[in-house]
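In structure tokens, the next block holds one chain alone, the form predicted on its own.
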Amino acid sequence: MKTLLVTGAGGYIGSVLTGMLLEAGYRVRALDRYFFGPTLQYLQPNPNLEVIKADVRDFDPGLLEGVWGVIDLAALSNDPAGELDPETTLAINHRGRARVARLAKERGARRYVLASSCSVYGFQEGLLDEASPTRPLTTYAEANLRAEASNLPLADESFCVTALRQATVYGLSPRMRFDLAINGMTLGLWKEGRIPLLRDGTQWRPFVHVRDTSRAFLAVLQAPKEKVNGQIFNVGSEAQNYQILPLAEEIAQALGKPFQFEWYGLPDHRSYRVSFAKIRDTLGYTPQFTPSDAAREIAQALEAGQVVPDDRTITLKWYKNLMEWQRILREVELDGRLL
């Protein structure tokens, strides 16, 4: 039995790819900060399941001993967040991952898959793939190119090194977001009976389901080590190239629910659609499931009280909300040594 070390494992799609792994018969070890809770507590107890609380900044080293392969998930995620502590983005998603990746090869493991994003391109016109300019917006997307440029060049022959740049991705996660895009149509539908669009709607996203992406890192670990050493993959399908106010119907379609909406925010700066041939040519993956299915099953899951929308699942209010904890306890500390 192959084992895997999964960094971020307790992440939106962490938490639903490492049960995946474990079903599809890996040994995981997954590490993560969990700071949005015990998001693997529903695999337990599985004899083949380690979890680790530790960073990836500074994690014993001796953790990658008898790992065949590394899934490189940590980062704090998505571009608000990523804007919150440019440093620290910086820190974790590039240098913290570069760690990773160096520390992997040093101790003998196989394979090395790094969670990307197609936020890489940034604005552009046309359809994008892999071998188009990358045009980084924000500190997220940056760190993202950043890792790939530091960790793709340790590929070798010994050591196979695949970069996954994945679309915008929804559906549901034992570690639930709502600050994503279909998610939160979804909740604001169900919630308010309106859907929250982020101006000014003729934006082109491309999209992807945490379970079809999820699919992808096991293709790649799967696949042979020459159609995948040192490559980079667009996760995801032409099909789910959106604009956002088209896809916003899509959803309260799907719903059955009269398409109402109320615009939020300025302008989007991001707008690019993304080619997925390469991965479809070379590893025949497809997508398996669309908006709809994901709207359907979400408000399902809030219907039935399986989710339940919290600070936990808006990333960047729960990270403003753990900054300032972090700060009240530095005081509590510093009025104790002065009493």
Ligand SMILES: NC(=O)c1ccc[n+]([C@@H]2O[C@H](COP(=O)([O-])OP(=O)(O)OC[C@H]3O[C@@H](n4cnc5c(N)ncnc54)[C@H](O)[C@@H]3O)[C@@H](O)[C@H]2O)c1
Second form
Amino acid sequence: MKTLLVTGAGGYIGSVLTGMLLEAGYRVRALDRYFFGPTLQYLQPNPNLEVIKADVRDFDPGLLEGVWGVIDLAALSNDPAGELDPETTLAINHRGRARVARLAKERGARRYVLASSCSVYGFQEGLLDEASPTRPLTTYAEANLRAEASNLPLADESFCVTALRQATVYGLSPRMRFDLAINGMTLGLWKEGRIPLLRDGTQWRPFVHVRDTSRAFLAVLQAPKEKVNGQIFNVGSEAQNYQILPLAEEIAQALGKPFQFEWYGLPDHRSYRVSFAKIRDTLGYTPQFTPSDAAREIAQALEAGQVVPDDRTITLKWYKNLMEWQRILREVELDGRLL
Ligand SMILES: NC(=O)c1ccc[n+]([C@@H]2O[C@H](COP(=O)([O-])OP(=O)(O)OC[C@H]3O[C@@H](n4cnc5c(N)ncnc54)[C@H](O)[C@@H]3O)[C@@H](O)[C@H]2O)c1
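Form predicted in complex with the named molecule structure, per the form predicted on its own context:
Full assembly next; the chain just shown is listed first.
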């Protein structure tokens, strides 16, 4: 049985992927700060799952002993959260993950997969593939590019390195995120009868279901290393390159609700359409789920009270809360005034 270290295992993607990895017969060491709570509880107890509360910036390298492969998801995980404290974003998303890859190689792991993002393409016309120029517009996107640049060159005969540039993810997860476009649209329609739409609705964005992006990590782990070593793959499908306005209409149709929406924000400066030919042709990978499938699944879970749209489900809001509590705790400690 192969052992995997999964960083960020308690996150939106990680908490779905960890279940799929266990089902596929891997032993998983799930390393995370668990900023969003005990999201892997639904998988416990399981003798093949080890839950480890640690930080990618300083975890004990001994945790890599006996590890065959690493999936590196840990990050401050979207553009606005990345701007809260750009230096911390670079420290975690770039240098933290560079540390994970370097230590993994030193400790004899054979595979390493980096969770990167299609946001590295920024604003561009045309269909972008892995060889297209990158235009990172935010610290988050820049940190992904830097992590790719420091980790891919570690690839050699014995250490197989792959970067997955994921489309924007959607769907139900034990660590739910309503700050992702399709999930947020579904929540808006369910709760207020209106979809919140980021101006001006013409921007293009590729999407992929959380179970499908998780399948891509599995596909890379199971592929012959000649096919994936040193490679970057976009993860998604051309059929799910959407403009935001028609996408919202599709979500309303899927839920059988009138198409009502309200604008928010300044016009989005990010817009990109992506080619997914490489992962399809190399690994035979195609996504199985659609935004409509996810919208129905999420609406049912909301209806049944299985998912609660609290602050924790909005990444930026939650990290702001954590920073505020940290500040208050420091103050309390300095003043010696504990309740
Ligand atoms: N969700 C998307 O649409 C999407 C798209 C493209 C790429 N990605 C990338 O995929 C990865 C996972 O994203 P997600 O949506 O699951 O985000 P998430 O915020 O739900 O998960 C990230 C996890 O990393 C953990 N973490 C943060 N800092 C850490 C640290 N210093 N040490 C250990 N753990 C730490 C958090 O506690 C969290 O559980 C990220 O690298 C993200 O950038 C996500």
